[in-house]
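As structure tokens, one chain now follows by itself in the form predicted on its own.
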Amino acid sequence: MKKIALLGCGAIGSQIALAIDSGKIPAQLTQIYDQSKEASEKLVSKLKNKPTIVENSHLLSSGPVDLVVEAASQQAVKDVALSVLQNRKDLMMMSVGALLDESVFEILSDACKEFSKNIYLPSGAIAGLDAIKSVKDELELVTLTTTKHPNSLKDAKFFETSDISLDKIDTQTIIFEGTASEAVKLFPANINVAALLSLVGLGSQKTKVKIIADPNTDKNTHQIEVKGKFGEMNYSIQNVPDSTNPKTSRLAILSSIETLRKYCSGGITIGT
């Protein structure tokens, strides 16, 4: 049975832990860490099989674990990911936006090769990544339009220098238009889907992103348009926000659970 360590005890991390504890993911959760000791203790109190709360994030990969799950932040990836690989552990990463920093991507990519370990990136809150990946060499256009309730966008770095007040928005309003690279930096907790599209497609500078705040929606909607020599793809995903964290789509949580279940189970694999 695979041994799993967890970095981050928020909405995603907690649901992963509960899925392991229930047996949905055939693994053993051995160690957890969160910057908030209270969050770690709260999660452990919900579990039948109690993992150890370690004193710092680097200790997660120092013990006998097979994979570390990052469900914390882009900064956590930059702080911890390399040491996980150096300790010869696999890594499942939720804060994919960190990889749009070219230096981070190159360092972790090289480390995967040097230490013969893998980084797993769940498809998160969108669909169609298999198809986009398969036509990568024939792509000419990739655009993402994301629509969320204003509450789902609160506290984003973008608003530190913007005159837009989310509390005053009373109709559908375009908040941002730019590249995926810009979007991921300005909305680090809201737009990891843009990072995933970039990594499988045209890259972060050529992937176009539009973010819309809509006070009349109760969904997180992602509309993706892809064009190229192969033809065209257009699809829309409407996600229910997680009940404990409106910044996170329920689909992102389910995707992470399925990725981890597949890692721990083996057997027949569907999709590229």
Ligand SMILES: NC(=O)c1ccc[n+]([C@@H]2O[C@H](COP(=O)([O-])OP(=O)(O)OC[C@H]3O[C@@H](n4cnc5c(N)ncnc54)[C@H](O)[C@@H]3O)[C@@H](O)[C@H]2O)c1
Second form
Amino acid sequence: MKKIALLGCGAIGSQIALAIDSGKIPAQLTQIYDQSKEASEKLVSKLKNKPTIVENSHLLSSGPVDLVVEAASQQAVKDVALSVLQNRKDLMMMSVGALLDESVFEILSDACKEFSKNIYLPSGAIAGLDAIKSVKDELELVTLTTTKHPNSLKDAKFFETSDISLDKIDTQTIIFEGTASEAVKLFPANINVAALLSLVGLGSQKTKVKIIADPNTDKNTHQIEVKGKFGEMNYSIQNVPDSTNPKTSRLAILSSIETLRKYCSGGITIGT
Ligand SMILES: NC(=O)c1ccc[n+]([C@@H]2O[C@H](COP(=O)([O-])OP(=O)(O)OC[C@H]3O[C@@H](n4cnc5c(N)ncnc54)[C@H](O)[C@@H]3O)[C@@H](O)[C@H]2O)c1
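Show the other one: the form predicted together with this ligand, since we just had the form predicted on its own.
Next comes the full complex, this chain leading.
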């Protein structure tokens, strides 16, 4: 049975831990870490099979684990991802925006080759990455329009310098239009989807992003338009936000659980 370590005990990390504990993911959760001791202790209290709470994030990959799950923040990726690979462990990463920093991407991708280890990026809050991967060489346009309730956009870096006050928005309002590269920097906890689309498709400078605040929605909606020689794809995903963290969609949590289940189970792989 695979041994898993967990970095980040928030909305995603907790649900992954519970899925392992219930047997849905056939694995053993051996070690966890969160910069908030309270968050780690709260999670351990909910589990039948108690993992060890380690003293710092680097200890997660020093023991006999197969894979470290990162479900914390872009900074956590920058701090520990390389040492996970150097310790010859696989990594499943949720804070994928960190990879739009080209130097981070290059260092980690070289380390995967050097240490023969893999980084897994779940599809997160969207569908269709498999198809975009297939048409990568024929892509001409990728646009993402994300619509969320203003509460789901709160605390984004963007608002430190913008005149827009989220509390005053009473109708659908375009908050941001630009490249995925800019979006990920200004909305780091909100727009991992833009990072995934960039990585799989045209890159972060050519992937266009629009963010809309809508006080009348209770969903996180991602509208994706893809065009090229192959034809066109248009799809929309209306996600229910997680009850503990409205910035994170339920689908992102379920997709992380499925990616880890597949890693731990082996067998027939369906889809591109
Ligand atoms: N790939 C996707 O589609 C997708 C979707 C949703 C969220 N995310 C990303 O996944 C990450 C986790 O999301 P979440 O909803 O569980 O967030 P959350 O805020 O509910 O939980 C994050 C937890 O990580 C801890 N943490 C943050 N930085 C840390 C660090 N440097 N070291 C140790 N612990 C740290 C926090 O204390 C918190 O308990 C976020 O970066 C989020 O942006 C990705």
